[in-house]
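Presented as structure tokens, the chain that follows is alone, the form predicted on its own.
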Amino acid sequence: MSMLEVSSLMVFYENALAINNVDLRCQKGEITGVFGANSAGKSTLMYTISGIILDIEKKERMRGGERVTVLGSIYYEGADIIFMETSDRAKKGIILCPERRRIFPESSVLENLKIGGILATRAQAKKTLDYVFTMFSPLKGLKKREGGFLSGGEQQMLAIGRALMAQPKLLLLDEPLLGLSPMMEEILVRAIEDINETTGITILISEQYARPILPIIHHGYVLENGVSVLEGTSQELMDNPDVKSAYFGI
């Protein structure tokens, strides 16, 4: 069953195409990737899905910026959300944890994740804290520590956290990878296989750095230039050709 049915999508810049009639699933309950290198439009197609490029459109249009318009079809639990405000959006449970961790660099780990749980329950709030905790453990430890003072690791945790006391049904994750450690890469990794294993949510996740990513996936797509060039289970795109050349050097 498709949780998320992305169908004839196209996202423009002005004159600029960013993404060009793009199709993409996402089943309910597995980790969807998609691939590409810089500029490919991730993060575009994951700002498409959580309804921030709404708000970005807005904003151009007040200031008389570039113009941004939007076609397609994008349907969520089976309604066509394509222009649902980014707040309602959030409320049926699409949650983006956005590029570059974008943290409250002034507020503690702890004030950061209860602001991200502030439309949970008290219930809902005190489980998915636990869970954080205990996933992330040295967050733990750096409860009272504010944001801008943690490293990029623990930042991206703290990233991931906040998002996940949102309480979401199908989270976002563009580039949770960027600028880290190989160890810290591993961590993560298992961390999004863990949140999809013991809490069941879908995941769509964005990475150009495919490689760690790729064995965790059920399904995945390569994006470049905005269009979606190859897609396939895990299985399939780390036998591609393509796909070991670009992500693995064979």
Contents of the next structure:
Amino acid sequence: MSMLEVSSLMVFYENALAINNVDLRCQKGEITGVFGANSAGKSTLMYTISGIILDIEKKERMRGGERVTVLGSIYYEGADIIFMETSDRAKKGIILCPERRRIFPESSVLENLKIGGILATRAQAKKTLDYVFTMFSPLKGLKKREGGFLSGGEQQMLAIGRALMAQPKLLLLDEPLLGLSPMMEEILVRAIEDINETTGITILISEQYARPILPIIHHGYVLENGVSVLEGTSQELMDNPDVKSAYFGI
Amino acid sequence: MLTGDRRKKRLDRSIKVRTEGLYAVSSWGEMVYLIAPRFVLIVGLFTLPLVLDMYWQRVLCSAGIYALLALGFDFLAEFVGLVCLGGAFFVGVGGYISGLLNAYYGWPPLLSIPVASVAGAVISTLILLPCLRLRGIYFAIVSFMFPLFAVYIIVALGVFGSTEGISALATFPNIWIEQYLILVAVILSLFGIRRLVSEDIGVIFQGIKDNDQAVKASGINITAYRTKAVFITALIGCFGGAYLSHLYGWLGLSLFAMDFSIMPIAAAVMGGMGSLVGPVLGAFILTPLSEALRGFGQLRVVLYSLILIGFIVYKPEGLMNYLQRKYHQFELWEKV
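For comparison with the form predicted on its own, provide the form predicted together with the partner chain.
Everything in the complex follows now, all chains and molecules, and the chain you saw is the first one.
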């Protein structure tokens, strides 16, 4: 059974259709990729799955701004969670590692990780902390450094580490490679693969720059203007001529 | 809004789409559509003095002062990004200058009010100038302090009538001049500021609010522009103060009362921040309301606070933003 099943999801921002009838599945223990250009609806999809869209909807409604409408259903472990609060989804194991990292700039690296670990038991937190520091060894020497003073790559490591501390069952990574150097990309891609292999966490990853991610995913979707235009395994996607020309320049 | 398989679609009326800022009117109906709200506001305000009795006419005058302050507060907060809690300071400075010119030099209100507005605005701006580099809450705190500051200086030095104040200033010849003077001032400032924020300078103000670093990087001196914005607000506020001292023929420490700083904020929240006309309407609703509740004694503050909390919690966009949206858009159910 798939862990997450999104079926006929539609999200409107006022009269603009951000996500149009998207169906998506994440199999347990696999890495699923969502690719698409900017404005394809990747971030909206992540917000909708993690529940942040409900906060956005409420905020806009209170201030009389644009109306956000969400239609369709999201099944997580068999239950429809489309109207569930973000915090409740986090307790059930859906953890979002947000776009642009959003780490706490005035807290130290260690504090950032501890904040992430509030849902975890003491033993789990200790184990995950060790795991994060072994996997992202540069963070080890920066424990006391304030989050805001880290480089982009270190911040991304910290953001993923913080998400891991919350003991996710389904980890949502929104544009984890945003603005990183090729070397840092490689480190992070390997880390993501490692998280999936050693801890068995199901990962849903959205990325505009698909080239480094495509080889590590098990299953992938391509979004275009809010519509899911293509889906397949890693190999199928890489062999597709459209994907080739769009992402590999062949 | 989350619903089953239907959603409410909101569309701007076609005239609104065509005429945002540029008036291309093609029929009498559209002309009426554009003019009606402004007409209702202006005519409504100008007929109020004719239908009210003596007591409420006085209330209307003080509501006008609060409307000016609320307008200034909204302009600074929503269009320049400075949260200014110093409304009482503007009223006090304007009122004292105008009153003193009248009491010591015998200037008539006709002369002392304009002079006090400009001089008061210059003085207030100069005093606030060192704080203009501050942002957000810091500017709010500092501007909130100044009225208190002024009160203690006047008391400590024993100048300007000290705690007693100065009475028997010249007043206006009759109640009609009193009312129409403030109403005209409100209408002029409202439409003036409305115009100002859509001019080039308004765009810069908006930029300073949204991202002051980007505006600096474009080679614009943001302190100079903030100074201009504060001067405009102070001008309106000082006029209100100068008018007030001649309205009652009295000047005293209560010109620096906290009411003048707090009430405009309440009016702005109720009327709808960022709509300019909202705070004005808010002031014309809240001031009479607080008069009407006078019978409840101390309970009046409780009722008053409840109304405010209600607005903040359930309708933070305020009255005017809501009404404007309803006026400019229509809704229909759409099947998806």
